[in-house]
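Just one chain follows, in the form predicted alone, and it is written as structure tokens.
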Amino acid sequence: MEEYSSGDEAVFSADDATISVKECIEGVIGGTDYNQSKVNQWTATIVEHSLTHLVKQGRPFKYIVNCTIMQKSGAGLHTANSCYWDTATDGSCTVRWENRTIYCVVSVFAVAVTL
């Protein structure tokens, strides 16, 4: 297991995570139109790629990544998250992305690993 130093690395950066997740969504869906037969593949790939990018940052966190994809049809979509944790080190971010036919919402939760 890698050694982690204390300091800024032990604080979750929502900005860094948001950038990584947006890159993953763009890489998987990009300008593609909604296709029901591909949604399972898209969600799995977005979650896996996002998790891989987050872990490669080498910060001492356990991550949870959730992805929701919905076809734009005028219907409402409401999500909510709640966490009980150490707000000094742990964190989360939610990325909302859309194109002409798709809504994609990815939530990332980071829980600090104390060694």
Given for the second form:
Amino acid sequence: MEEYSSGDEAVFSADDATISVKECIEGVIGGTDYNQSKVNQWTATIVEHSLTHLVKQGRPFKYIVNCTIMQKSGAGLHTANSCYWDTATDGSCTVRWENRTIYCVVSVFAVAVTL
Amino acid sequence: MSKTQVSRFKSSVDQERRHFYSEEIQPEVFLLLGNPVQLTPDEAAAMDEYQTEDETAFVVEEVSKIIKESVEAAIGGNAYQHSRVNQWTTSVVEQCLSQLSKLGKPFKYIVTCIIMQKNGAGLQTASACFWDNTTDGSCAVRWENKSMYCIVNVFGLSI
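Show the same protein again, this time as the form predicted in complex with its partner chain rather than the form predicted alone.
The complete assembly is shown below, putting the previous chain first.
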């Protein structure tokens, strides 16, 4: 793994991650309506951009970014996650976003790397 | 040590529209898992050496089997019921997690579960992971019955 900046606390900051993920989502699907042919591309772009922003922070973490996009059509959707890790150093954050025709849920999981 | 988070979506559409079924909408579930594990021939050869080290590798087949059993046990013969979904997702993830930790491997796990009612809506999920390609892995299982889809993702990160 590349060198990490020294002096950084190895605690996941959920607030920072939430802000950067929200900006990512807005940037990709901000003013658009659900479009079946583009969804594939949207989810890929959102996860890649979010991951890049997180990695740029240079902290000693492994990341998993998960994005779900669903069309609004009256269906019920339920998601849950459970994690087996070190609660002192690892963390996650989930961002829910919607517009007229789309629901988008992005989850970020950060697991500390022991160097 | 385990933490469970449940996020629930309530449809903001009013009651009448719940019965709306558009002919144009294809009832398909598209999945794209950003899979970062691309093996070069060298790496593939190196991987062969590790096959005997089942103790410390992320074995996709084994994990996949565990997930399928957990899903069957939790929601096997049921039809989608709004009042019970909360409980189902929780029990799927918890059961998967406890079976995985019983394997006794030096891994941290993240299990996510999505249950969606079959209603003609489109659903797309994607994941991207920043980890160590040689030791970490993920596994996704898609399951369905007549009234719902269930998608379970397991990510294993080595310690």
